[in-house]
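First comes one chain, alone, set out as structure tokens in the form predicted on its own.
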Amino acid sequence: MALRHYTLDFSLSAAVDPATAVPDLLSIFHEQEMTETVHDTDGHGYLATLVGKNGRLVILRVHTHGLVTIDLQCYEQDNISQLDNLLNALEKKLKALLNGNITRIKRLPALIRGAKVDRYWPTADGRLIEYDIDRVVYEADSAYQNIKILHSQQFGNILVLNGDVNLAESDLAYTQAIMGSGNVSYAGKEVLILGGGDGGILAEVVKQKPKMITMVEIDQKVIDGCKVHMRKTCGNILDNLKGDCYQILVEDCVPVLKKYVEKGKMFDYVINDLTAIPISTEPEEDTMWEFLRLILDLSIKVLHPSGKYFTQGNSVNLTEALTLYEEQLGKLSCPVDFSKEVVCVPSYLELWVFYTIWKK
């Protein structure tokens, strides 16, 4: 069972005195059979909260600095018409009581929660986004990770990895741009992908006829989840470990890496799809950011000196982050230099970093 979850917010000019403007208002509640409870708040404006019979919750709030907060809870089964013309009765008697005072007037469509199909992730940024899901077409907890994917009538259906959106059917932008944007040619090259469970950069990549395609991939949960229920990303790609030109390991990618940096393996082209550059370097973050210097360090070893290596970088809102990262490019046992690009990717809803490298 679900929650809907209702708010009115009145920004005025003035304070208002909660006597002469309440009691009119309660009167509206009164006539859906709710009764009120009073606190106190220590001279710090009005207070009630008022319960009906049918479950319903309001939170009355009359602010001393000049703002009036509705919020109405009630479950998601409830007669909506019914909620709507409480709704409008409040704002209509508001602006009558208030008339002159309202500087703004907000009403937020209704927050569900406790829904069994989550609508809302954040963006990478921090802000809350709430998707158009209907239904959760895959969910399973691997040993690395919880996997689900979601469908959403906008975006198709949409894999998110531990609560981070990674990648939708409708994001061929985002394949697009961590492969080169269309800036290089894959035919008869070797290329290594770090990551890419959801089969998509492999198999657009196989279009282009490459030498072979090594994708190191770790949790075979994604591999199963995707070939089943992303196939407008990945084709039937994912249901063979191996074709005629490409091969995917299921494995960790560091010992791969260190195995082809020992035997002197060599690739064209090495993309990153493992995971977003860490938001901060706060001490839960530190793991990370020696995981991506590995990564990058071992990913430049094994790259030919007119090679490239592309990775995704994170939002473009994140200019501290994105700096932290360039930072750490620098660090590298051998010079590189960098480019970069900024993508709109359709179900992420923000703007999107990717970054090319290769050897100085």
Given for the second form:
Protein chains: 2
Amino acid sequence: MALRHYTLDFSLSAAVDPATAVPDLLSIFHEQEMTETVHDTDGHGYLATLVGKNGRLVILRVHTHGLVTIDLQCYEQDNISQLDNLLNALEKKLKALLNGNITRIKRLPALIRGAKVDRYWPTADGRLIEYDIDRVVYEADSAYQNIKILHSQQFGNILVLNGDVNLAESDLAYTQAIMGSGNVSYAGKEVLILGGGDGGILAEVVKQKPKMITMVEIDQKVIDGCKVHMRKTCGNILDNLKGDCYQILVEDCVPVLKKYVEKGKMFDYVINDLTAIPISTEPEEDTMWEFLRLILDLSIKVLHPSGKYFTQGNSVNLTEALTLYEEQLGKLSCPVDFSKEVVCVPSYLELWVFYTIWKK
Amino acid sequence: MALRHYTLDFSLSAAVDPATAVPDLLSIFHEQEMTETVHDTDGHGYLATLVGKNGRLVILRVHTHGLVTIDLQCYEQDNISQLDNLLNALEKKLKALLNGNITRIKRLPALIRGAKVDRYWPTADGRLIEYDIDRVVYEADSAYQNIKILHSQQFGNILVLNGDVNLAESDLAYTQAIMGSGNVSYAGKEVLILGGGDGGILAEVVKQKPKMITMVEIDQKVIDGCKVHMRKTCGNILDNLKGDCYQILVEDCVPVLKKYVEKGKMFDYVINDLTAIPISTEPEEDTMWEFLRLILDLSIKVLHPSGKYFTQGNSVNLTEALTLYEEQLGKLSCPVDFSKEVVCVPSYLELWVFYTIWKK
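Since the one above is the form predicted on its own, can you give the form predicted together with a further copy of the same chain too?
Then the entire complex follows, led off by the chain already shown.
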């Protein structure tokens, strides 16, 4: 039983005396059989909390600097149209009372709190985003991560790993970008995919008839979920771990890469689909940067001199993280050059940076 | 001075007795010199409001059905890292207290209420969306609408008409879609654009060397704003109302269309960029449907028998609105066929439907 949380805010060009607005608003709440407690705010404006039937709660604040905020909480099985009417009445009354003093009226879609299906998945750059998610189609905890596949009306199924939106069935743009945006041909080539458990890259590269693709994905449970629920992304490619021109190794890629380095094995293209780049240098992210450097160094070692390494970066807005990453690229044992591209991946709801890296 | 509104919610697998969680939480608030009022909820769980220094307010609810919700409101100039620490302490304490009973912990990015620059522009399908908007670059009220041009870090400037996100500088995908997604050539053709005040369509069609483009935009103030602040979209095309192969009529398109019908003037392509289709048949939208039918009927009348009419629909999620529109297409005086396409327009943060319509 979720909580619906409505907000209705009036921004004003000048502060308003609570005495002019409060009594009329309270009378609207009294009609709803709500009773108020007025709090002492120590000079920070008028604040009343009103409790009503069925768990309804209202917070009414007339701030000292030209802002009136109203919060209304109710349970989801409450009479929603009655509450819409209440909000309409409040909005109408405030419009009349504050006439000429209003710079903005903001009534946001209700925040749904504690719902069975969670619709709020913030962007990488930390913005509040509500998705059109209506059901959970797969959930598993593996040894490595929490795996969810959620259904979105517009994006199809979305793979969410540890709370991060990874890829939706609508996101061919992601796969095309991390494959080099159509600027390279995979025909007859040796290709290494790191991660990629949703099967999207594998399914697209296979179409170009490469010589051999090796995909190294650590998490069988990601493959298990995606091969059933992300078929618009992976087709039938995950149904078998081996095909005419591909093999999937369900292993940690680090020892695999080390073995390839040792054996002198080389690839024309390495596609790193493991994770977005860390977003800070905070201590808790240190191990992520180390991991990133390790993968990068090993990958460049197995890259053919004329080969290309492709990877995702992060949100275009996280300029500091992107700069940190580019600094890392300047510090590799083998000198590299890079280019980057900004791409719109439909389900991300933010623009995303992709890198192409090659040996100098 | 905006209000920052934090939420921290714990979903539980079983209801929890407030007595087990509340005292420890209150002690955290007491350390912050907050004092509580406990409210009678008539059997709807535990509810306390806590008022602190500097206008801080906390709502603590232990609901009867396995949900704990915490709201924290503070002013934007408050000590944010101190408040982050408070939320961290609450989260840690609740994790320990409710250990084994937690199904989800949700701590959303703070909602910023009453800010100078508003970042919340819900999608057409009614979802709560926070944009990365950092400043208002243009605002005007014309005789027809409120016009805002807002700066987004990732999308560039965004044109917002009456609160609806219209087009951002990142949105070439919109312009390409409403021009027929590259499936038609405008070279040597007669083209009519209805609306289009941002200049995006005009700027792109001109590149294809049509015979003549006539654009009919009612609102000079849209043109005034866009020609300065949307130059990545319109280039210099709006600097003059007339060019080698185009003219801009700053007029209501209805009498213009009627005049064209009367004179028997025909166009190879008509691009209707006026507005998204109405989303319901509620009485207040009746006039919008009438307007839409009128424009559609007149447009088809001025369309060459082998011509195409292009228009935007609405969010792919508004299936009812799209169906209503398609029903209208079946009722025109001149029978038409149509196709539709779903397109990702970067700044919309929802997939959008575009229509191509032609005479049977």
